[in-house]
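Consider the single chain below, provided in C-alpha cells and representing the form predicted on its own.
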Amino acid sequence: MSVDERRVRSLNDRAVQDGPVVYWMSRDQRAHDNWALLYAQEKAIERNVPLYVIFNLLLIPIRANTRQYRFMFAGLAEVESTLTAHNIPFQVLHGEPEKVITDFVKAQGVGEMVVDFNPLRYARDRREAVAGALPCLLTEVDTHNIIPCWLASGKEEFAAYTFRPKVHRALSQWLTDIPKLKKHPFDSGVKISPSDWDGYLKKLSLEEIADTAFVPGEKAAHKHLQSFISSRLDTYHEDRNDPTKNGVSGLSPYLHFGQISAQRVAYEVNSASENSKEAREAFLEELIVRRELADNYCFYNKNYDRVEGAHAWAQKTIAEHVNDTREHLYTKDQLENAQTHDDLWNAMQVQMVEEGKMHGWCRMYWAKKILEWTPDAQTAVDIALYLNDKYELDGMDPNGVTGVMWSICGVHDRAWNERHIFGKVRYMNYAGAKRKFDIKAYIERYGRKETLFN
C-alpha cells in the first residue's frame, strides 16, 4: 500500500534534487504507523537514496517543564533505537530551524525533505521559514489526522454537527490498516553519535516538575491502548464523564506527542467487535470528529486563541458583558497555586499539576471559572492556556486550545440564556457539578496539599 498523495502537499516550489530524503519529525514522534515517515521512505526507495530522520530541538522552549520533556525524550529515544534497527539514521539538531535545518540539508546534499502536519501558529511559522530557505522540495504529510485536515473540510467548521457528516462520508476510505516500515535498503554512509537526551534536558534549564504515572513511548502507548480496549471500552459511554471513575482512555498524552497513531487507535477500536457498539461509537466520536474538528479550527482560524476567533454571536455577548463586576478576582499566580474559594476548582488544578492530566469534564468547569474570576475573556483565555500548556502532558495542542475557547468563548457551541459575566456563553457551576458526580470524593482525592507548590 503506497501513501495516498491526497495526504501530501508541497510547502515550496523547489525541485527534487539527487541526494537523500530527510523526514523532519516534529509532531508525530513514532517509527511505526507514521504516514510521513512512510512517504519519505517511499520517495527514497524510488530514487535509490538513503533516508534520514531529524528532530529539531529549540533551546528556548515555550511553556514547558521537565515532565513534558522527559516524556518526549524517552519516546524519542525509543524511536531512535527503532530507526537505527531499520537502517535509518536519526539526528537531533539544536537551534532555530530556518538555520540549522537548512545547514543540515546543504551539508548532506539532501534532495528532498518531508515534515509532518501541525496547524498551530508556531509550527506553521517555522515550516514556512524553512520552506523558503531550503534549496530542495519540502512536502508536508498529515499523519496526525485520519482524514487529512485540508480534505476533511475546505473551511472552518461552525460546530461538530456541521463537521460530523463530512467525516462520516469520507471515513471509510481512510480508516484502513497501515503498512509496516521497511528496513531501508540504501546505506547513508554517515556515522551519527547516539543522542544525549540527559544532556539536552540540562541545556534547556527547565522548571523541575515530577513525572506522572504515564509511561512514555510507542510500546507503552500500544500497551495502554490494548488495556483500554480490554478493560474500559465497554463502559466508556457510561463512565467517561464521571471524574471519579477511570472511564476515559488516557491516550491523549500519547496522541499529543504522536507516540501512537490516531488511525491505529481507531482501527483497533473499530475492529473490537466484541465490545459495545454504543461505547465504540462514543469513543470514535471523541477521537475522530471532536479531535479533528480541533485541528480544523486551528488550521483555518488565524485568531484561534483570541476572542476575535470566536463566533460573531459570542464576540457580541462577550463585548456586552466586558464591564460586568466580578465577585472574585484572582491573579495568575493565585490560580496556578490553587488559591481560590472554590474547593472543587482547587482540586482540579491540583490534579492537573500532580498528574499532568485533568479529566475532560473538569477542564470545562475549570476554564469557565477562570472567565468568572478574571477581568475579561482574553485574560481568561491567556491564563487558561498558560496553565494548560505548562502542566498538562498534552499541552500546546489544538485540542487544548479548542477546549479553552469552547469553554470561555463559545467556539463550536451555540448561544444559551443570558447570564452575568458569561452573557450567552454556556454556564457551568458548582451545583451542576454536584449533580454530575461525587464531588466530595473528588475533592478528598485531590484536595490541596500544602507541599504541592513549594
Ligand SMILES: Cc1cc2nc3c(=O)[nH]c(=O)nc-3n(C[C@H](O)[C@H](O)[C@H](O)COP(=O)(O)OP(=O)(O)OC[C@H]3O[C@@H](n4cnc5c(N)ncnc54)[C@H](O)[C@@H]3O)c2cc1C
Second form
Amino acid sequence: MSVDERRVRSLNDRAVQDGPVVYWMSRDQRAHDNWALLYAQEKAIERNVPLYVIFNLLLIPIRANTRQYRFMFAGLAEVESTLTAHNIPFQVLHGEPEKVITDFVKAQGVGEMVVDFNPLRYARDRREAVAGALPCLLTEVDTHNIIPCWLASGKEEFAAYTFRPKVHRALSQWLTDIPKLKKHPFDSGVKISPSDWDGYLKKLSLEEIADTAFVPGEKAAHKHLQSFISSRLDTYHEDRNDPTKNGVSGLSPYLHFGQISAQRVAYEVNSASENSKEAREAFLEELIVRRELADNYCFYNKNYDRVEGAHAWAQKTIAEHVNDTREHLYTKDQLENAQTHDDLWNAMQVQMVEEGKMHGWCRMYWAKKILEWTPDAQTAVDIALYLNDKYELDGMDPNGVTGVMWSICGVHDRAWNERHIFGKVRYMNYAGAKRKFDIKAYIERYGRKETLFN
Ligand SMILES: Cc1cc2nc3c(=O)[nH]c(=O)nc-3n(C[C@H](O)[C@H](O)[C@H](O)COP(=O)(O)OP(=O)(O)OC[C@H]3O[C@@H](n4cnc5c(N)ncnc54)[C@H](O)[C@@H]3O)c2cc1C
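Show the form predicted in complex with the ligand, please, the one above being the form predicted on its own.
Below, the chain from earlier opens the complete complex, with every other chain and molecule after it.
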C-alpha cells in the first residue's frame, strides 16, 4: 500500500533535487505507523537514494520543564535505535530551524524534505521559515489525523455536530491498517554519532518537575493500548466521566508526542469486537471526532487562543459580563499553588501537578472556575493554558487549546442560560460535580491542606 497523495501537500515550489530524502520529524515522534516517514521512504526508494530522519532541538525550549523533555527524549531515543536498525540515520540538529536545517540540507546534498503536520502557530511559522530557506522541495504529510485535516473539512467547523457527519462519511476509506517501515535499501555512507540525550537535557537548563508514572516510548504506548483494550475499553462509556475510576484510556501523553498513531489506536479499538459496541463508539467519538475537531479549529482559526477566536454569540456575552463582580479573585501563583477556597478545584490542580494528567471531566470544571476567579476571559484563557501546558504531559496540543476555549469561551458549544460572569457560556458548579461523582473520595485522594510547593 502506498501513501495516499491526498495526505501530502507542498510547502514550497522548489524542485526535487538529486540526493537523499530527509524526514524532519517533529510532532509525530515514532518509527512505526508514521505516514510521513513512510512517504519519505517511498520517495527515497523511487529514486534509489538514502533516507535520513532529523529532529530539530531549539536551544531556547518551547516547553519549560524536565518532565515533558524527559518523556520526549526517552521516546526519541527509542525512535533513534529503531531507525538505526532500519538503516535510517537519525540526527538531532540544534538551533534555529531555518538555519540548521538548511545547512544540513546543503551539506548532505539533500534532494527533498518531508515534515509532519501541526496546526499550532509556532510550528507553522517554523515550517514556513524552513520552506522559504530550503533549496529543495518541502512537503508536509498529515500523519497525526486519521483523515487529513485539510480534507476532513475545508473550513472551521462550528461544532462537533457539523463535523461528525463529514468524518463518518469519509472514515471508512481512511481507517485502514498501516504498512510496515522497510529496512532502507540504500546506505547513506555517513557516520552519525549517537545522540546525547542527557547532555541535551543539561544544556537546556529546564525547571525540574518530577516525572510521572507514564512510561515513555512507542513500545510502552502499545503496551498501554493493549492493556486498555483488554481491561477497560468495555466499560469506557460508563466509567469515563467518573474521576474516581480508572475509566479512561490514559493514551493522551502518547498521542500528543506522536509516540503512538491515532489511526493505529482507532484501528485496534474498532477491530476489538469482543468489546461492547457502545463502548467502542464512545471511545472513537473522542479519539476521532473530538480530537480531529481540535486540529480543525487550530488550523482554520488564526485567533485560536484569543477571545476573538470564539463564536460571535460568545464574544458578545463575554463582553457584556466583563464588569461583573468576582467574589473570589486569584493570582496565577495562587492558582498554581492550589490555594483557592474550593477543595475540589485544589485537588484537581494537585492531580495535574503530581500525576501530569488531570482527569478529562475535571479539566472542564477546572478551566471554568479560572474564568470565575480571574478579571476577564482572556486572562483566564492565558492562565489556563499556562498551567495546562506546563504540567500536563499532553499539554501544548490543539486539544488543550480547544478544551480551554470550549470551557471559557464556548468554542464548539451553544449558548446556555444567562449567568453571572459566564453570561451564556456553559456553567459548571460544585453541586453539579457532587451529583456526578464521589467528590469526597477524589478530594481525599488528591486534596492537601499545605500548599503544593512549600
Ligand atoms: C480545559 C481542558 C484542557 C485540555 N487539555 C488537553 C491537553 O492539553 N491535551 C490533550 O490531549 N487533551 C486535552 N483536553 C482534552 C481531554 O480532556 C483529554 O484529551 C483527555 O482527558 C485525555 O485523557 P485520555 O487519553 O485518558 O482520554 P480518553 O477519554 O481515553 O480519550 C482518548 C483520546 O481521545 C481524545 N480526546 C478525549 N477527549 C477529548 C476532547 N475533549 N477533545 C479532544 N480530544 C479528546 C484524546 O486524544 C484522548 O487521548 C483538555 C480538555 C479540557 C476541557
